[in-house]
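Here you get one chain, nothing else, as structure tokens; it is the form predicted on its own.
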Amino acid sequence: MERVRIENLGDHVGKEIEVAGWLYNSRSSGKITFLLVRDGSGVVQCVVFKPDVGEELFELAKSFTQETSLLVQGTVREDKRAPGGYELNVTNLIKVGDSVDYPISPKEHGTTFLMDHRHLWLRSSRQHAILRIRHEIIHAIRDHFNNQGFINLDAPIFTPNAVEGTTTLFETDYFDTKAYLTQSGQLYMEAGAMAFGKVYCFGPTFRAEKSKTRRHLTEFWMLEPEVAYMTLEGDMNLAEGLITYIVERVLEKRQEELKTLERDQSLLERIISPFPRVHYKECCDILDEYAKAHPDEEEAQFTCGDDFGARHESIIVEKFDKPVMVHHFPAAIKAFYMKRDPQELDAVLGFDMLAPEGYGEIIGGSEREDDLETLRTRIKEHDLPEENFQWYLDLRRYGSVPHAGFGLGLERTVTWICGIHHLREAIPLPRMMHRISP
């Protein structure tokens, strides 16, 4: 008998097939038992009719507990009222594995309990929806860059130095020296761009930031493209094109998951080009105006020249209904590798993309400093050891060119598109300041 995934039942109407899965829920009424069975691709209602299957099989069906693993054999029938639009009229059932006292029952559970049982919580319909959308976003990202001639390079996890500041490094022993878990693959992608022109890496990064906010994880995934001969304008165009493509793809391919999450899709349908591009100083004016109107709101107070906090980002995006691209941040608050604007020397040729609805920064990018001596000066100003950056300086010694790139935080992007509250649900097994298990 052919084994079929639930998502493909529509191709087998009227045929007898087998589904391999787990019991999601069940109910019994007289001579009929309904088994909701999941297999990872969807949920199907399996109808067990006592006169058709006999006493023994009917009692077996009634004995199954939540998350019992089983094989279900039966005939596929179209039914618009059923989950997924199809039912299975059961002819045979085979128990594969017991499930005794499954801890996540249909009742309400606290977040700590659910995170302690994250390895099981992944089986729920909500988590399925979030992580299938995450999968679609990853697929869309790779398609988008691969179709534009980018080469995917893998950056190392172990690095000898900081990229985004020495205070957020995870240190480890590396034979007879010290190494650090990577904060970013960007510097290595710059080397790749000088070799291939257009490259990207997509992998885990680590920040030892002692933050417990809903926007922070200690291990998260970053997409980092880098392009030779690209300016800030081209960089912003690249980021905008990527986000519009991702949102369009999710709206096209993941309708059922968005419905499960009760996501307001009209807000995603607005995400079309062009995105507003706002100078940092204009954002200062927006924040100053808001602070004057709300003098008692302490989080809203802002000094121009500082970096934005979460509340400041929310105030800025309230003015728009699309992602906002803030550019020309003060050089003093940005990384050593960002190129300064020759016409505005206290500002960098960089940008942050802020997601709508208060979800904060999802992309940060810039032109990179391509002058050898200027870059050496910046490394010194940031109190970084030049000897660890000799290979990086080589990129400026041997055929330096203008180039630019950005980093996209996958979990922040998933959180925004799904319309959920916390990053911890946007990754299968989150690592946070006080969580390294399961």
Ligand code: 4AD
Contents of the next structure:
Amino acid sequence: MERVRIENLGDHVGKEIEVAGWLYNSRSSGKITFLLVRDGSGVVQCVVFKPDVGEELFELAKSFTQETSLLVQGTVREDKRAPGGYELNVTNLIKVGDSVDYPISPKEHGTTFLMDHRHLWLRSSRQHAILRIRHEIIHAIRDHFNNQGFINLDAPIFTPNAVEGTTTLFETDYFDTKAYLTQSGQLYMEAGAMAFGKVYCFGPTFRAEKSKTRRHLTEFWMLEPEVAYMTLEGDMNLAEGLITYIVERVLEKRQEELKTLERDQSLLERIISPFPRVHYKECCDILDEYAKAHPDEEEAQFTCGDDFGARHESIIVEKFDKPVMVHHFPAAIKAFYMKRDPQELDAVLGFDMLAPEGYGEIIGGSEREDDLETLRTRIKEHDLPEENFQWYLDLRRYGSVPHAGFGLGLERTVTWICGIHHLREAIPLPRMMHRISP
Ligand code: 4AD
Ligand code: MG
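Okay, that's the form predicted on its own, but what's the structure of the form predicted together with the ligand?
Every component of the complex follows; first up is the chain already shown.
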């Protein structure tokens, strides 16, 4: 008998097929038992009718507990009211594995409990919806860049130096020396851009963030494109094009998942070009005005020149109903590699993209300092060991060109698009300050 994935049942109406899966839920009344069976691709209601299957099989069906693994054989029937639109009229059932006292019942559980059982929680419909959307976004990102002639270069995870500040480095032994887990593949992508013109890396990055916010993971996935001969404006265009493509694609392909999550899709439908581009100093004015109107709101108070906190980002974004690109941050609060604006020497040719609805920064990018001596000065100013950056300085010695790129945090993007509260559900197995298990 042909084994069919639940998502493909529609191609087999009227035929007898087999589904291999797990019991999600069941209910019985009199001569009929409904088994809700999932196989990873969907859920199907299987109707076990006692006069059809006989006493023994009927009792077997009634004995199945939540998450029992089983093979269901039956005839596919179209039923508009059924979840997924199809039902199985069961002809045979085979138990594969028992499931005794499955810890996650349909009742409410606390987040800590669910996170401790993350390996099982992944089976639930909400987690399915989020992680399928994550999958779609990964796929969309790769398609978007591949279709524009970018080359995917993978950056190493063991690195000899910091990229994004020394305070969030994870250090590890590396034979008789030390290595750090990568904070960003950017410096390597700069080498790649000089070799291939347009490149990207997409992989795990690590930050020893001692913050317990809903926006911080210690291990997260970052997409990092880098392009030779690109300026800040081109970089912002690239980021805007990517985000509109991702949103469009999720709206087109993941309707069912967005519905499961009860996502307000009208908010996503607004994500179309152009996105507002706002100078850092203009943000200072927005924040200043807000703080004056809300003197008692402590978190809203702001000193121009500082980095934004989560509340400040929300206040800025609330002014617009789209992602906002804030550019020209003060050089003093940004990374060593960012190029300064010759017209405005204390500001960098960089930007952050802030997501709507208070989700905060999802992208950070910039033009890179391309002058050898200026870059050496920056490395010194940031107390970084120049010897580790000799290869990076080589990129400025041999045919240096203006270039730019950005980093997009995958989980923050998934969290925003799914409209969920916390980043920890946007990655299969989250790593946070107080969580490294399961
Ligand atoms: O702004 P960041 O630190 O930029 C860089 O690492 C650059 N080197 C990227 C580049 O230009 N190639 O990080 C980029 C993005 C942030 O906007 C955020 O979305 C995400 O990475 N991010 C985190 N996501 C989850 N948990 C954390 N601890 C994160 N830190 C940054
Ligand atoms: Mg940043």
